[in-house]
Every structure is written in C-alpha cells, then in structure tokens.
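Only one chain is shown below, in structure tokens, and it's the form predicted on its own.
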Amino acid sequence: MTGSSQKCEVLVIGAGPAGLAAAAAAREAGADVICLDLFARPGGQYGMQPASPASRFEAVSQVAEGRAAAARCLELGVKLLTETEVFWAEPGFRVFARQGQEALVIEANQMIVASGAMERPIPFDGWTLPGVMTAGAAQRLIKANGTLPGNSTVLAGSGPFLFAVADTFAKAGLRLRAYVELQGLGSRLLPLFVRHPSRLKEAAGLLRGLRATGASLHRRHVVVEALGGQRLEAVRLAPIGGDGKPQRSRSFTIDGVDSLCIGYGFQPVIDVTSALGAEHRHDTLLGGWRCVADPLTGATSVAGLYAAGETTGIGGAGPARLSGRIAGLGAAAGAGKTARADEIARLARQLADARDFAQGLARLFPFPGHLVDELSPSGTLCRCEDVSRADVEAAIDDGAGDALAVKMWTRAGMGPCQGRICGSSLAELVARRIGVSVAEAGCNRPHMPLRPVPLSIAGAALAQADGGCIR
C-alpha cells in the first residue's frame, strides 16, 4: 500500500464548531489551510449533519449552522478532508492519518487542535449489556443515521446535555419511558439565567422538548444497575440521599426497557496535544484534563501549536466557535499573516462571558465521580481488557500508586479505546482508594498509535516520513 502527503501553512484537526471557525479565520487572514475530521460530514456533535437531506433534522438550527460553517470554509478555499483519522502527530508539525483505506501524511507550519470532547462514562453493574449506550451515541444514531436506539428507552445521568438529547428524541417524534436526573435543581438555575438572559429562550425550548417526550421524571435518582440476560431488559433506579449516595434500600425497577442512554457530561479530547507535549491541567469544572491555551491567541506551551474549543475545556458550541476564531487568527499570525487586534479583543470579551455561563452550569451539574464506588467488585471497569474493579483495587493494594501504574499492572486502558472510556473512572477509583486528588492520580499517556489503525496503513504513512520512521 502506498501513501500520499500534503503540506499547508495551518492545519486544523477537527471540523466541529471550533475547528470550522478556526479554519475560516486563518483562511480569511490569508493562510493556506487544511481542516480534517474523523467523520464523513463536517459539523461536529453540535452541528451534526444528517445522512439524508430528507431527514427531519435537516432544518434544525444547529444543523443549519454546521452546514453554513462548512460552506463558508469551502467558499474561502479551505481544504476540508473528511473521514480522516489522525493516529499520530510529532513536533514539526507532521501528522500521520488514515483517510478511508489510504495513508496520509500532512506537514504544517502551524497547527490548531480542535478535536472536541467525548463523553465521560461512569461504570455501573450491567453497563456492558447490549442496549446500554451513552447519551451522545443515542443522539448520533437518531440525528445522523435516522436509527432508533430502541423502542422503550430510559434517558439517565446528569447535566444539561441530557436536555438536548431529550429534545432530539422529541424532534424525531419518539417517546421516552423515563428521564432520570441525578440533580434536583429547582430555583438554583435562576441566578445563572438572570446573569445570562440571552440563554433563556434556548433553555425553554429544551424543556418543551423534554415534556414532548412524555417521559416520567425521576429527579434526584440514579441508575444503579442494568438488568438482563443476552441484552438489556430492565433498569434499576435508586433515590439519592442527603450524603449524595444512592439509597439502595429504596431502589426500584423499570421493566420492559430495551435501551438505556446514559451520560454524565464530557471530557476534552487531548490525545494529539498530549502527544505533542503541550501543557495540560486538571480542572473539574472544565471536564478534567484539558490543554492550556492563551485566551488571546489560542497558543499552547508548544511554539506553533494552538488549541481551541472543548480541547481547552468543556464549554459548549458558543465558546468553541469564539475560541476557534481566536486560535485561527493566532495561527495565521504565527504563519506571518496579519490579524486585527480589535477583533481579537472583542472575541476575547465574548469568550469570557460565554465561558462564565458554561462554568455556572458546570457548578450546578458537578461530575459525580463518587458513583464509581457503586460498582460491585466483580463489575467491569475497563471493557476493552475486561478488567474488574477488584482487579484495579488489588493492583493498588500491591503498590500501584497512580493510574499509570494500575494500567501497567492490569492493562486497564490498553485496549482499542486507549483509556478514553475507562480512564476518568480509573483515576477516580485510584484517587479515592489511596487518598489523593484525581489530578494526582494522573491520566493516560498517549502512545503510537493514538487510535487503532491497520499495519499496512501505518506502514504506508510512515514510509512518507523522512527515513521511513517517526522522528
């Protein structure tokens, strides 16, 4: 198999709200720009494009925004590469990718990482049963593919994204059996919307969507177990006590369930920025480990490397677009182009306000990492390598003092997902077991390849590099 190579002044990884905004800004400033994305259609999770123009989601505002952002990039002359999966990156900047069944190497003078976010699951007994999926996966099935997650669905977890998923069910004309929210908010939301009244209309629309699903509401409850034989058949719920823990003595079962969609928020995707050696910090309000970027330029601690959107901390589409444009202008300036200082100052002010709202929501929906304690000793923590909670605790008792050591002891996080699914909960369990902070417990370190790739494609990509190997 052979590979191909391309060069550009600015390479943008990710074609969601942040990546498309970054690509457009850099191109407007005069830079030669390539923007690549893993999925078949640009737009990201927020501006997800349906597979068919006949989809009822085709006219939804988020879809229209994503379509317009992609069209703007094409109009400006940005080279958009879809179905392109990065499996390694090295200083320089040289990126190794898989584009369909072909190998691709891209070299750039400046790089912007806008790789977005992924969900942050919390393992519970039965979470590996067929029929159990993340809330985001359910949304993608419905919006992008027109596929139903099931005929009798429970939506559960915590956070504002659940409202958006419920709204997706409503727009698709689907009913929900139950909506289960860990938090009982009541009037706690009011002060936040008083500070940000422009967000009231959107919130009201999402609440109408939830009501339209016909779901029974279970506030201050949590899923403690998914039940079934060969696949999901029932879901067990428990109310939350004053100590924040499930009251199992008061638990009850919802029978006849064939799909459980569950989500507890998002975590930044930082594999590329980590591989390139940028500075990262752990911030609970921003989704955990995030890449540190200058709010006025998007620059990271690595010269020529910029980060934008959820990669720099969870905040939603609004902050992502703003930080993307800032990073695009910053990278263009790094490539010798001229950026308007007055526009950057305006964008920075807007970004600060947008992030204030996002962090206010995060305080109201804190990540419930303590729920990892509810997983039984035999329960699966790492699905890829079939590692149980008992396996992890035995490794800790034997001397593993952080998440990396547990990974070496047990192989938790070494499977195809490279710890993306279990990494957060693994760190939570390590931290709670040995009495340190989650930040001190550490996180997964990137290794080649960042994502599974056939050896033939990896070999062809490496053959394009100097000397046929990674520097």
Partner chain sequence: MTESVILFVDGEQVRTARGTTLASLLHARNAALRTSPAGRPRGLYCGMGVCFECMVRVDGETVRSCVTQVRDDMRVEVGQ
Second form
Amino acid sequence: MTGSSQKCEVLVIGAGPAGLAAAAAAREAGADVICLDLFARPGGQYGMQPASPASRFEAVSQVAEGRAAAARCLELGVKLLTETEVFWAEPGFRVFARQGQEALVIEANQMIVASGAMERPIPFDGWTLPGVMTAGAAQRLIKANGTLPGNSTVLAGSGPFLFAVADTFAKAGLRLRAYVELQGLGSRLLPLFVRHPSRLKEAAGLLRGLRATGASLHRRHVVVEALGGQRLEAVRLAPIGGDGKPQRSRSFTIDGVDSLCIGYGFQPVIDVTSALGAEHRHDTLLGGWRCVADPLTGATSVAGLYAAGETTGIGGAGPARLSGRIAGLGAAAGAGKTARADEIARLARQLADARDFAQGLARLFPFPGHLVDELSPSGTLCRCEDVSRADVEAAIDDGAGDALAVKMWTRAGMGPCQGRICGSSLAELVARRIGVSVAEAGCNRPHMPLRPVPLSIAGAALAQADGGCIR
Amino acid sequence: MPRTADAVVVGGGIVGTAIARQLARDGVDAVLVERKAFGGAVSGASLACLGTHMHSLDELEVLVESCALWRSISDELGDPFEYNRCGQLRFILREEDLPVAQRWIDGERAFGLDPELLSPEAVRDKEPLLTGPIVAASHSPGDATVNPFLAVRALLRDGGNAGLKAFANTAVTGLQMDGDRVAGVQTERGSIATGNVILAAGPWSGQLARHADLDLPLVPRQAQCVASVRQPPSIRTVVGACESAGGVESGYTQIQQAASGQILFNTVTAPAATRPGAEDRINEAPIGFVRDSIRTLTMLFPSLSEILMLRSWVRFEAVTPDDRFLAGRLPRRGLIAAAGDNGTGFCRAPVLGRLISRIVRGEAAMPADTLYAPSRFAELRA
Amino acid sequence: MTESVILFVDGEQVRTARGTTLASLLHARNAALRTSPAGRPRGLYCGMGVCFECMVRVDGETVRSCVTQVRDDMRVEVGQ
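Could I see the form predicted in complex with the partner chain next, after the form predicted on its own?
So here's everything in the complex, that chain up top.
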C-alpha cells in the first residue's frame, strides 16, 4: 500500500463546533487550512448531520448550525477530510493518519486540536450487556442514523446532556420507559438561570421534550445493575440516601427493558495534545485531565500547537465555538497572518461568560466518581480484557502502587480501547484503595498508535517519513 | 519502612525481584525497593524469552540451570505467569548466514542440547503462517516464554510469603558509606541501615554505583516493541533473527504471540550503545523503528498485514562490554552488582538470585560467579 | 427518497439506507455483536469509535462498525 501526503499552514483536528469555528477563522485570516474528522460528515457530536436529508432532525437547530458551519468552511476553501483518524503526531508538525483504508501524512505549520469529548463512564454491574450503551451512542443512533436504541428504553445517569437525549427521543416521536437522574435539582437550578437568563428558553424546551417522552421520572436514583442473559432484560434502580450512596435495601427493578442509555458526563479527548507533550491538568469540574490553553489565543504549552473546545475542558457547544474561533485566529497569527485584536477581546469576554454558565451547570451535576464503589467484586471494570474489580484490588494488595502498575498486573486498559473507557474509573478505584488523589493515581500515557490502526496503513504512512532512516 | 535490614535490593525488575525472593527464602531479612512500579521499566517492556539457543556458548550451563529453575518455579507456584515451553525459531534470510547458525547448533549439541536446522517447509510445519522468504531456520524446542508482568508479580508474592518486604514508588537517593564499606541506603521514604546492598537497577545501576565512587562498565541501549490487538492463535513459537555472518545487522528481531493473543514484535535499533543518561528520558518509539518492525513482521508473516497495531514502547537495556552480566561483589565491602542484562535478564534471573544469595550469606562460589564477577574488569578489582 | 445500499451480513443480503453506519444496521438486527475474550456477549457501547465493542469483520478486515459507513456489496461477518 502507498499513502498520500498533504501540506497546509493550519491543520485542525476535529470538525465539531470548535474545529469548524477554528478552521473558518483561520481561513478567513488568510491561512491555508485542512480540517479532519473521524466521522463521515462534519458537525461533531453536537452538530451531527443525519444520514438522510429527509430526516426529521434536519430542521433541529444544532443540526442546522452544524450544516451551516461546515458549509461556511467549504465556501471559504477549507479542505475538509472526513473518515480520517490521526494515529500519531510529531512536533513541527507531521501527522500520521488513516483516511478510510488509505494512509495519509499531513505536514502543517500550526495545528489546532479540537478533538472533542468522550463519555466518562462509571462501571456498574451488568454494564457490558448488549443493549447497554452510552447516552451519546443513543443520541447518534437516533439523530444520525434513524435507528432506535431499543423498543423499551431507560435513560439514566446525571447531567444536562440527559435532557438533550430525552429531547432527541421526543423529537423522533419515541417513548422512554424511565428517566433516572442522580441529582434532585429543584430550586438549585434557579440562581444559575438568574445569572444566565438567555439560557432559560433552551432549558424549558428540553424539559418539555422530556415530558413528551412519557418517561417515569426517578430523581435522586441511580442504576445499580443491568440484568439479563445474552442481552439486557431489566434494570435495577436504587434511591440515593442521605449519605449520597445508593440504598440497596430500597432498590427495585424495571422489567422488560431492552435498552439502557446511560451517561454521567464527559471527559476531554486529549490523546493528540498529550502525545505532543502539551501541559495538561486534572480538574474534576472540567471532566478530569484537560489540555491547558491560553484563553486569548488557544495556545498550548507547545509552540505552534493550539487547543479548543472540549479538549481544553468540558463546557459544551457555546465555549467550543468561541474557543475554536479564538484558536483559529491564534493559529493564523502563528502562521504569520494578521488577526483582529478587537474581535479577540470580544470573543474572550463571551468565552468567559459561556464558561461561567457551563461551570455553573457542572457544579449542579458533579461527576459521581464514587459510584464505582457500587461495582461488585465480580463486576467488570475493564471491558476489553474482562478485568473485574476483584482483579484490580488483588493487584493493589500485591503491591501495585498506581494505575499503571495495576494495568501491568491485570491487563486493565491493555485492550483495543487503550484504557480510554476504564481509565478514569480505574484511577478512581486505585485512588480510593491506596488513599491518594485521582490525579496521583496516574493516567494512561498515549503512545503510537493513538488509536489501533492496521499494520498496512501504519506502515505505508510511516514509510513516507523522511529518508527512510531511523531517527 | 524498616530502619534496618540484612540486605537491601535496589530495583524491582525481574533480576532484583528474583534476588530478593531468593534472599527471603534463604532466611535473609531482605528489603526490596523500587523507584516506580515493580517490573514497570525494563522487565515489563521486554518479551521475556527463556532459552539456551544462540545466547552464549560460554553460559550454557547457567542457561540450562536457569530454564530448569523457571520451570520448577512455575510448577511450584501453580502456573501463575503463563510459562509456555513453545520453542524458538531463528530465521535465516541469506545462504551465507547458514554457517553461523550451524556453528551455534554444533556448539549447543555438543553440550547435550537439541537444536536443529530446518528447511522452510519444515519450518512451516512448526509455524504455518511463517511463509516469508527464509532460506532456513534453526529450531530449539526447549525454549520458553513467560508473561513478564506476572512473573515479577508471582516472584514478589512468593518472596512476600517468605518474609520479603517490598516497596514500590521508593527511589533510592543515596548510599551510606562507612569508609569503603556500605552502611545503608537512603530512600525518598527514609534510610535503611544494612551491610549488604544489591544494585539490580538495570541501566540505572551505574548512577547508583556513583554514590560509592564507582564507575560500572554499563551503558544503556534502546530497544523497542510493538504490540497488536488480540488475535486468534497465529504464532506458536518465539521467532527471532539469526545472528548474521557480519554480526548483528540492525539489532535483533523477536516475534511471538502472548497468551493474551497479542502479537509482540521487537527490535533493538542499533548494536551501538545509546548515550549515557538516555534511560532517564524514555521517549516514544522512533517512527523509523515502527516502520521497519512492521516490514519485518509482514515480510515473514504476510497474512498478518491487516491486523491492528495497538501500542509501541521503548525500554533501555543495560549493556556490558562483553555482553555478560555484572553480578557479584564490587570493590566496596557489602556492595554487590546484579545488572547488565544485555536484553536477556529473564533468562538468567533465577540463577542470579541463587548466586547473589550465596554471596550475601558467604557461601561457596558457583560457576556463575566467575562468569559474571565484576572483577573481570580492571576498574572493578579491589 | 432515501437511497439504499445492499450488503451482506453473515451471507444474508440486507438493504439499508445509504449514509448510515454499519453499527446502526447491526444493532437494529441484534444488539449482540461479538463476544469478549472471556466469551461474554457485547454490543454497541460508545458509538463514537472509542470503545471497540462494535468490532466486526468487513471484507476480511477488522473495523469499528460505529464509524464505518454502509457500502454496496460489503461482506460483513458478525460475532467472530
């Protein structure tokens, strides 16, 4: 197999709200821009585009927004590469990717990482059964593909994204069996909307959506177990007690469930920024490990590397668009183009306001990492390698002193997801058992390849590296 | 953390762990300190092949004993580390390299071992997917592999049952000397007074010895490895490169499939040593290496060209001038070296455990003593 | 009208909408897509290319069905 190569002044990783805004801004400033994304259509998770123009989601505002942002990029002359996944990046920058089944190498002067977020899963008993999926997966099935997660669905977890998923069910005319939210909320929402009244209308719309699904509402409840043989059949819920823990003695089962869509929030996708050695910090409120970026330029600690959107901390589409635009202008300036200082100052003020709202919401729905303690000893922690909680604890008791040591002795995190799915809960378990902070428990360092890639494609991409000699 | 010990082993890789376990089993009050995670540096990053083939004719007695020890440890502990006596193949790509292979085979057969030279067809009986353009391969049926992580864990656990005290995330910051004798070690978590300190810290052993004003003839050498996503059973043996007539060309190749199903393939990029201190900043695998490793694997096993690559990593082996371990007394009383794996630490670890335990307990010498004695180097004579 | 694609799932001819992912087609047919190393059933989980739970074989290659678009004449093997 041979591969192709491309060059540009500014390379943008990710074509979601942040990436598309960054690409458009850099292009407007005169830079020559490539923007790539893993998915077949630009828009990201927020502005995800339906497969068919006849979809009832075509008119939904997020979809329209994503469509307009992508159209704007194309009109400006941004080169959009879809179904393209980066498997390695070198400073300077040289990026190794696969595009479909082909190898691709991109050389770029400046680079913006807007690789978005992924779910921050909390393992619970039965979470590996077919029919149990992340809330985001359900959203994508319905919105982008017109497929139902199931015929009898429970939506559960915590956080504002669950409202959005319920609204998606409503817009698709689908029913929900139950809606399970860890938090009680009520009057705690009020002060946030007093400070950000413009967000009230959107919130009211989402609540109407939830009501339209006909779901029974279970506030201050959590899913403690998914039940079934070869696939999901029932879901066990428990109310949250005064100590913040599920009360098993008062648990009950919802039978006849074939799909459980569950989400407790998101974590930044930081594989490219960490492979390039940018500074990262652990911040529970912003989703855990995030890439540090200058709010006025999007610049990271690595020269020529910028980060925007969820990669820099979970905040949703608003901060993503604004930080994307800022990073686009920053990278264009890095490539020698002139950026407008007045616009940057205005964007930075808007970004601070949008981040304030996002953090206010995040405080109302703090990530309940402690729920990993509810996993039974035989419960699966690492899905890829079938590693149980008991396996992990035995390794710690044998002298494994951090997450990496546990990984070596149990294979937790050694499977194809490269530790992305179990990483944060493994760190949580280790931290709780050893008595250190989650940040100290360690994280998965990225290595080549950042995502599994066929040898033929990796070989072809790497063969284009200079001179054929070993560094 | 204890304040005193009979012996402190510095370095929780396979060599340090094997020594610490043996000491504890022999009744020595031993402490093992590891800077980071047990087996987390060189050992965990290696492919842990145990064998007698194409290692060193001078060391065959040690290698045979070590292989037997590994097997008995596996039996005694109930197979906790995936011991697999899978045999080893060394492929030959050029006719002119056949005499080199034959010399190894003759030397090992003279010692009573049973390696043989196989035709490409006979190789495929043993390794059906090895359909690449080889002219022959040598085969050594007794060679084996272990899971490097689990081997360290099992030895540590067994040592613990015998009274070994082991501490991860405990870096040694200095050696306490009393004139020319060692008096203790300083760690991040406090000092331990002891009359015996064993430096088993692989490529970092040299830095530790400098606390006693000693220069060990050890240099780091970068090696790296690539792993695939779990595959159905595909590769049965350990497949390595035969040393070529002109010496090792671009380092060695080793390909095997772990019990997990992952295919592992590694190469040492260059026969030359890396600059001193390189081991302190472990980089990513160079892309040229990954590219060449993929080429070698798919040249030998064309049907594996579409499997998914999962991970690559780098390790630093500790290399000595004569490719033999540095194991034995150093010219400071109570200071003992056990480093210089030259990429084959697993092979020799159990024997080194016995050797060092005898030295600490003042027992009579064994054959490995003369082979590995640091005093073979002029600068390490008392 | 939505354009359709014809492909083969475990030898069976299937028609589905162009532009959709293979995972959406497979999930609608049967939520169980593969088995874990310990032989336990698994299905679509993250839906965004991260978890690899929806891996299937397409024309002899291992792919994540959630980030793979359906194509005409695809030969899909599920549950290996």
